[in-house]
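The form predicted on its own is given below as one chain in structure tokens.
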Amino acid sequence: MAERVILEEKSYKTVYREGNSIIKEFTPSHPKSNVFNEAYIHTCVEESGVPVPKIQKVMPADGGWALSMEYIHGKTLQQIMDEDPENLDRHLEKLVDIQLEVSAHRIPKLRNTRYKMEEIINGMHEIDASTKYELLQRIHGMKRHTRLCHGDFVPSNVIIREDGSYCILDWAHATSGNAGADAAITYMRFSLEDPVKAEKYLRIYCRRADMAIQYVQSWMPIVAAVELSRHVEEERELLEKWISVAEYQ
């Protein structure tokens, strides 16, 4: 039997690989509904052509649910700028490259991202009516599309092979819709913890996908908001700074 090999422990899943598969193992706790909502999410995007792991299997696994799924070679891109920081422009450029390349497909069967955000949003406890009122009226407000969005589409879930070829990783939050939102939370995500590489993503991504670095800013307010629902304390603090700003600036 193969080594099991941990990758990430959560408080509601762990992560190993066990020879050539991956396997998402989540607590009893954790709804059987979006286990197999992940695996259709995934599987959609799979078959849109984005270069994904392979689904295997979804499985019962110790009172809960795991997903399993191909292991894919190669080292993230994380992993590639954390060993090569004097190249981290041309890092960032092929992270954007790749996604553009994502946002270029359209799976309308999936869950519509502003639909998504305003349910969030709807349901938080952490934000007074004003401020909920406020963000969806900014919701209402953003254009309508229909693009492949990630929902996390940062340096770790991009996984580079020897021969140059890339795999995207965890498409648990994908959604269809604006790419615009898709890169805010990538900015975000850098932004908690690196705001100077934030700034360089940012205005690598709008150069080349021609989009005012205005509009990515002005979904900040709505992706802090999103954020801040899965309460995670170390963040918090910026996160209400970024909700309270009428105009992101």
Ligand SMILES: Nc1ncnc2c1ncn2[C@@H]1O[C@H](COP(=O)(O)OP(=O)(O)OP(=O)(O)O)[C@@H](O)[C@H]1O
Second form
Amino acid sequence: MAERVILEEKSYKTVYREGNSIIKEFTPSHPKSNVFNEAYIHTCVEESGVPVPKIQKVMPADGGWALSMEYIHGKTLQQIMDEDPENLDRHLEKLVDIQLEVSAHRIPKLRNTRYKMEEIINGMHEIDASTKYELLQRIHGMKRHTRLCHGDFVPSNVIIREDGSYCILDWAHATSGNAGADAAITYMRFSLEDPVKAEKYLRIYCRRADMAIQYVQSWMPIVAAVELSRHVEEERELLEKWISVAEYQ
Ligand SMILES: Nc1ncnc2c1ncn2[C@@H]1O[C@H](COP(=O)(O)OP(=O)(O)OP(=O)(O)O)[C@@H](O)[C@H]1O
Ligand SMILES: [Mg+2]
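For the form predicted together with the ligand instead of the form predicted on its own, what are the coordinates?
Then the entire complex follows, led off by the chain already shown.
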């Protein structure tokens, strides 16, 4: 049997490589429906022609459930950026090009981004009723689109093969909706890690997408509230600052 190499360990899952497969093994307390839902979304995207690792199996593992998918040879864009910081702009442009190719796809059977965000925000106890009202109004004011949104489009979720082709990971949060919201999520992720990189990303994205920077920014209170619902303590202060923008407009 092939050796098992652990790539990522989180409280609710372990990601490891075994030969030509990547196994995402979830803890027994992780809902079975979440695992099957991730497999469902991922296979919808796989069938749409977006380059993703092929799902091989959904299987019971150690009292919980696991997904097995094809192992993709290459480097993540995160690794490439870390190894070659001098060419950050070029790598960000690559990230944006790939993101625009994703949002050119439509998979209407995926959950609608706005409904998902509304449901999360409605159920939150971390924000007061007035802020919630403002955020929900803001969502209603957004145009209705049906673009494929990844939901966590960050450099560590993009693998570049040696021949330059790419493959995108982690489809658990994908929805059908506004590309601007997906760009806002990427911008937020960069901002939490490195504000300079975040501003660069936003400028490149908006130029290439021909989208107003203000439009992406108008999604920030919403995507920050959704992120706040995940309760990552280190992120709280910055997220609350973004959410508070909604209260004054
Ligand atoms: N199919 C794959 N082929 C090659 N490497 C992979 C594959 N799936 C995952 N990896 C590697 O493992 C790392 C972690 O995997 P993954 O993105 O699925 O988990 P995660 O980032 O912890 O999930 P999430 O972003 O949902 O919190 C990736 O950044 C990548 O380096
Ligand atoms: Mg990932």
